[in-house]
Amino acid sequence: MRQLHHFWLSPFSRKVRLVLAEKKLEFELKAEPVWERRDAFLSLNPAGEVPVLEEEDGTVLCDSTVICEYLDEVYTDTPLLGADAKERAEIRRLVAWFDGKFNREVTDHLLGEKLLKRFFSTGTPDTKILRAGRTNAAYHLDYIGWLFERRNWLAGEHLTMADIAAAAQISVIDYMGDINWSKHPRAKDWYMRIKSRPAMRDILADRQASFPPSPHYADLDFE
């Protein structure tokens, strides 16, 4: 069976998990403590980063964008990158937005300060960075709401890789309880829609004993 080397709160690992689930591809999860920099893992990806996908034929794929585009090209039953060049361009623009801008301005701040500092033993959370992450999150959620008011999904009429990239980031932030959903009703409507999809079930079941999720994390109807 194909194996996905992942970290449970990595948004990029979650992105690949969601694509695999949407395409109904079986896979085994292998948690990777990237901070240990194990030789066996570095032999798969010298960058020492998750996700890494090992296909059944031995093919090793690194980087979430590379993995997701490979999966969409090889397993075509559930297309997630659009039907024509214009649609693909908009989907890729939004994927880059969430993988890049959102991750830098929100996830890196909140996840980095709240959790990764603990794992890497690099100090205590910086309240200024946490505040900046929450402020930036509000801006991004407003943008999600703006998109969803004008489209059936974020990039158009159908669920695409754009929604998956956004959901992967949002689910991490929501796990930590850093979203005031009452201030972002349209973004909440979008997230409730994708949260109810079968592909999200395993993501919503994620738990870390030393770092439990927000009380509403797995609820489909939440505040």
Given for the second form:
2 protein chains.
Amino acid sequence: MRQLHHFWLSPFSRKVRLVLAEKKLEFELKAEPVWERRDAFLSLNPAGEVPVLEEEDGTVLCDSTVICEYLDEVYTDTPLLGADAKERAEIRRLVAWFDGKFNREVTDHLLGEKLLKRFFSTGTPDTKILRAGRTNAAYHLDYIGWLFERRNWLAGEHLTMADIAAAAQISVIDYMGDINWSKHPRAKDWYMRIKSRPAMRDILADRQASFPPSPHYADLDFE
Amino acid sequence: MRQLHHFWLSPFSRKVRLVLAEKKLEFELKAEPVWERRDAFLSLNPAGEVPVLEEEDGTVLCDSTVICEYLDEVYTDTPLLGADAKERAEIRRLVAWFDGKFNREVTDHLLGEKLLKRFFSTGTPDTKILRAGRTNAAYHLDYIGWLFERRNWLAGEHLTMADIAAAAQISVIDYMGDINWSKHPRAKDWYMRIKSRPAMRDILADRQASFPPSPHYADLDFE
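For comparison with the form predicted on its own, produce the structure of the form predicted in complex with a further copy of the same chain.
Every chain and every other molecule in the complex is listed next, the one we just looked at coming first.
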């Protein structure tokens, strides 16, 4: 069985889980405590980061973008990266936006302060950093809304890797309750649409007793 | 004429310059003062970052990885991303290593402290951050050496995007004189090999009077 080494609240792990689910590829999740820097894991990925995918033929793939590009090349039934070079460039631009800019400006701030500080007992969340993360989130949600007003999905007519990269990030910060959806009705419409896909079910069922999700996290209609 | 909006000491701009040069595609450089957040530039790339490539047919491409994937798809004469999905996964893994891990652990530290603090007059370099950047650089140079002992180029038999991504980062920190090459003979052998390629000439000719390069920056043999 294909194995995905992951961390449940890592947006990059979630991106790969969504791609595997959209492509109806079976896989087993293996939680990896990356902070332990286990030798067995470092020999799979010297960068020491999740996600890592082990294919059944023994191929080991590291880095979410590398994994997603590979899966889209090898399993072509549900293409998620577009039909030609220009479409792919727009889809990949948005993937880079969410993986890079959104993650750096929003998710890193909120996840770092809320989850990691609690988990590693390194202090209480810094309200200035939390505020910065939430302010940046509002700007990104406006961009999602702006795109969704003009397109059927974020990169065009069809659901693509761009929607998946965005949903992976958004689902993490929505788990923590950091989105005021009433202020972003267009982005909410987009998120409701992607939340209702079967591929999102496992992600929406994720929860840890010691760090429970926001009340509306798994709701398909929400405020 | 194809135009590349860039910043001379941005490793990501350098990566695209190297790919264009390896593929013998002509282009004009346009320096972009990203910190001014000019409207005309933001309308090309709402992320406000370099590099941005404007193709002659009007296609606008943002983000270095997006640009490099596009160029390799459209201009197939000198393939830089491998022949099949597994080769591409290994090349892209190393590109992600240098663009992500190396940039975050080394270049961001050194460039941020040395160039940006001077340029924007925001203080003197923090020696702790400089030391962290240099310590991390040593570990990455060892990894380059380890790969180069086993392979003809970083990802295998041929020069690929992996070498280009690495050379783009290394050339920036070598400009600032932050590599003790005598401690990394294997990595030095690899860098000498890529430095001697015609595609590197423009990069090695780059210099700013107010921030001059290390004495050996452009030398093809160096200590």
